[in-house]
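Next comes just one chain, in structure tokens: the form predicted on its own.
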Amino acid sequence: MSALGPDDREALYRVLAARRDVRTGFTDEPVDDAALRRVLAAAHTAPSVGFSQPWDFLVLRDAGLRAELADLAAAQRTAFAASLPAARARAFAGLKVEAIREAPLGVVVTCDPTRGGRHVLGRATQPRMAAHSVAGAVQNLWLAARAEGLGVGWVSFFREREMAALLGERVGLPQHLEIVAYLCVGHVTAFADAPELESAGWARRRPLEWAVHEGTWGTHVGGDALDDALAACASLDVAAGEAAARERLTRMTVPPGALGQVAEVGVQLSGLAGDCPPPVPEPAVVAVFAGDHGVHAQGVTPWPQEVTHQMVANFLAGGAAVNAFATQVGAEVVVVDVGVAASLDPAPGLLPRKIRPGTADMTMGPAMTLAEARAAVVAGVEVARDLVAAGNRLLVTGDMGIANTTASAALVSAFTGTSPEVVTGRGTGIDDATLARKAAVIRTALSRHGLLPSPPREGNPDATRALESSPHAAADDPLGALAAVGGLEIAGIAGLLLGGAALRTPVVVDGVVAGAAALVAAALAPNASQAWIAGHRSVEPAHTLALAHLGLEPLLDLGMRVGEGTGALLAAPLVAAAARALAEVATFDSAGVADKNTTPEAGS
């Protein structure tokens, strides 16, 4: 074969960039048989495990059969829609997911796992390589079709065995074959400039830099995900969007200042968006970071440590308060295992990101190593990236970890300079004796790690506060403080806060655990707080102190201390309403309403 030239290379890259998964715009123009054969020949040149070529292509033209297959897809579409949170369901309702009836051709691409016999090179150790090989053939077909000016849409809304059975009855499809793809093929009115799901806002393309790891996992060009997030936060500029929102507020048909804090949230959202009105922050997702704490051994709570993984199971089963509130506000719930002591089985909605099985006892030594603390923060940044790339426009913090209010109070004490006795709260409802023990444990841990606030100057009227001139070890070394007395889920939440801010995506901050995480994140990147919205005020005293230190005003104050993300979820509709008000409340000019500065016309 002759060498490929520069023109060939450029043509290939153009085809790769122009390939689209087509769901709309198919015409009834027949597909030329010669063109179809060229496309299938290209698919047939794909690489395969052990050169087994496990694919076959069933070309379907019969409209009646295609209608039956479309009915199977429609049933699965309905089932999928019913499983979605409300905001996602509304977005999904406007999407077209298949064109089985409209496209003049259907190509069923199958995998024969028996082809090549028992001794196919590479398949004995990697049985899935047969189906992976077929996926390569599908990609070849797709690219060749695009070069021929044909649209292709890959339909996955069907149960594989159900479609196989129907095709077995109708056209004799052997039942040992696996259906890898149903492809809608035909001429189209036009090819979209961008993927349809991206244009619809369903999901975003991940930058290449996120996907390329150099030498070790998590190492990207320029550093890890935390390095990238900190750099993005440092350059976060919200001035233009905020100014546009404040100007629009002066023209809206509400009295000046009447929207109160809701208006300020709208200004904040506009700043992140860089424009006004900002997009409504939907869909929302609450990320519940879970981890266990070695300080549990000091008797700071009567609840057994096993409750952490039991509650994780409850979250995944949909039976917790966070699930009920998420359903009410139309949000998704994901659980991130960054440090649960128990091993967790894979489950829908569980993101396995375990750094270690729980922290060590912070009264005996550091809760975790500095490397582990950083790794947990990086995990949180990467979770934020994945959730935003999946199309979420509002992130909500959640937490689960027995004894995590002890670690949170320790961090709040260290970062705000407040005495352990003042920051310590009752957490899950502990009695007076346990409360005193908890405060003493926090004092011991902070003292051990050089993080205990200095005593107040004699005569200081605020005896709970440290001296202004006291060393701020926590602020100077936030990751060190986190490693010393923090928690893995706290670190993960700190990463989520930084990752959201780096992507200019608002994050609703929940209770005391999220407040402690925010103190760490703000010490790492002060600008990042421009993306954070305090959802509510917990009854935990450390939470009020953290919010004051951060300069965040909570939207709600309901006397809650559930955690899990519950208070922040209840605030999510208020955040969405702030954006909608800027978009939908008329201005005086557009509504024909006179404002207080209007000069009446003569004779009026």
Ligand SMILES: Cc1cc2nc3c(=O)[nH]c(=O)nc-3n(C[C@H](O)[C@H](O)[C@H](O)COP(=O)(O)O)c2cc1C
Given for the second form:
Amino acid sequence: MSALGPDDREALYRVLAARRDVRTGFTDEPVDDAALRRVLAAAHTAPSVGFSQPWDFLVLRDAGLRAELADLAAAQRTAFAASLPAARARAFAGLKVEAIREAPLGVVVTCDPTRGGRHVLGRATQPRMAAHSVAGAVQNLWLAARAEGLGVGWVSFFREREMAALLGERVGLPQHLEIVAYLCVGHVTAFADAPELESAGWARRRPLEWAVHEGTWGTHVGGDALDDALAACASLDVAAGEAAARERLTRMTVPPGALGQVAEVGVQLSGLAGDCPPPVPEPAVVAVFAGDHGVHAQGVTPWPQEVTHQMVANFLAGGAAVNAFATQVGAEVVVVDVGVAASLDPAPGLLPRKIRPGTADMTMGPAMTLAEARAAVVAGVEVARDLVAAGNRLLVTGDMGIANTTASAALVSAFTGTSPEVVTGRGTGIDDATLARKAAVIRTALSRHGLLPSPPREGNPDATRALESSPHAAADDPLGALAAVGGLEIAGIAGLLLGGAALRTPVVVDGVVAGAAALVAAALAPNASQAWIAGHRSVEPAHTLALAHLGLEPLLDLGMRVGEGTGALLAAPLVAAAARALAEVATFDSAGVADKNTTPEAGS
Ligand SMILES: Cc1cc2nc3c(=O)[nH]c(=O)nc-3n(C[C@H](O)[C@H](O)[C@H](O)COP(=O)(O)O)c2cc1C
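Starting from the form predicted on its own above, please write out the structure of the form predicted in complex with the named molecule.
Every component of the complex follows; first up is the chain already shown.
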């Protein structure tokens, strides 16, 4: 075989970059038989497991049959749309996902998992390799078609057996075959520069660096995901967007200052967007981080530990308060298992990221190792990355973990220098005796780990606050404090907060558990709080202390203490409204409304 030169390499990379999935702009122009033959020949040169060549190509030209297939796809489109949260459904309504009727050719690419008998080399060990081989053939076809100037659109809105039955009846498709792809093929008016789903804002391309692991999993060039997030947070500059928003606010047809805190949120969103008006932060997703706590053994709550995984099941089944509120505001719910004691079965919406099955009892030793605490934070950063790449524009923190208000209060005590007796709250509604025990447990744990705030000096009128102004251990070593008295879900939320900030994506912070996580995250990256919006104030005293320490003003104060992300979700529409106001409220000049500054006689 002759050597390939630089021109070949350039040509190949050009074709790779120019390949697109095409659903719009197919024309009636007939596809040249010879060109189609070359494209199919390219597919047929694909690598295959054991050289089994398990593919076949069924070329469909009949418009009637294509219309029947299009009807099957339309039904699946409807079913998918019905499954979406409202904000996603609105975006999906504008997307085209197939061109079965318009494209003059349909190519059904099948896989014969039985081809070659039982001794196919490689497939005998890994049966899935047969279908993977067929996917390689599709990719060859796709690239060759692009080189021929033909558009290809892959359609997966089919129930495979339903489609196979129809094709069996109409054109004799053998029923032992798997259908790997339906491809719309034909001439097109244009090839877009970027994926249509990217241009529509449905999803974003993940940076290559996220996908490349050097030597060990999670090690990328420049460090792990947390290193990357901290570096991005350190250089988070919001000045230009904020200035643009403040300038626009002076020209909007509302009295100066009348939008109050909503305007401040708009300024914050503009700062993150680097522009004004900022995009409306939809769709939103609440990530409910779940973990168990060894300190549960100290009797800090009457609820059994199993409630953590039972509630996770409830979230996944759609039956919890977080689900009701998410539906109301059009948000998606995902559950991240960073540390549930029980092992959880796979389920749609569950992200299995377990670092360990629950923490250890913080009164007996550290809740977790430093490495585990870091791994849970990294998991949170990676969840933020994936959710943002999936097209979400607003992240909402959620949490589940029986006994997690104990860990949260301990962290708030350590980071704010407030005594355990002041930070400790009633969590799910504990009685006086349990409250006293909980505070004592927190005191014991903090003391054991050298995190207990210094006692007040004599004569101090405020006996509840620490007097020592020197930096305490928690601020010096946030991950150490997290490992000592924190929780896995708290660590995960800290990661979500940092990951969101690193991607300039606003994060709505829920109650006391998220507040504790925010203290850890802010100690790691002070700049990151520019991306955080306090959704509400919970009744837990530690939450108010955390918010004050962070300088965050909650949007809502509803006397809530559910957790799960409920309070933050209720604030999501306010955040969206803040962006919409900047985009849609007319300016005095554009609306022809007199500005009182320029026309003093106009009255108040
Ligand atoms: C296995 C597979 C199935 C796909 N199914 C669909 C589909 O049903 N509808 C659709 O519009 N696009 C489908 N696509 C296309 C993807 O949306 C597209 O590849 C992606 O958005 C990236 O865009 P690009 O191919 O133009 O780079 C599919 C792609 C693959 C690889």
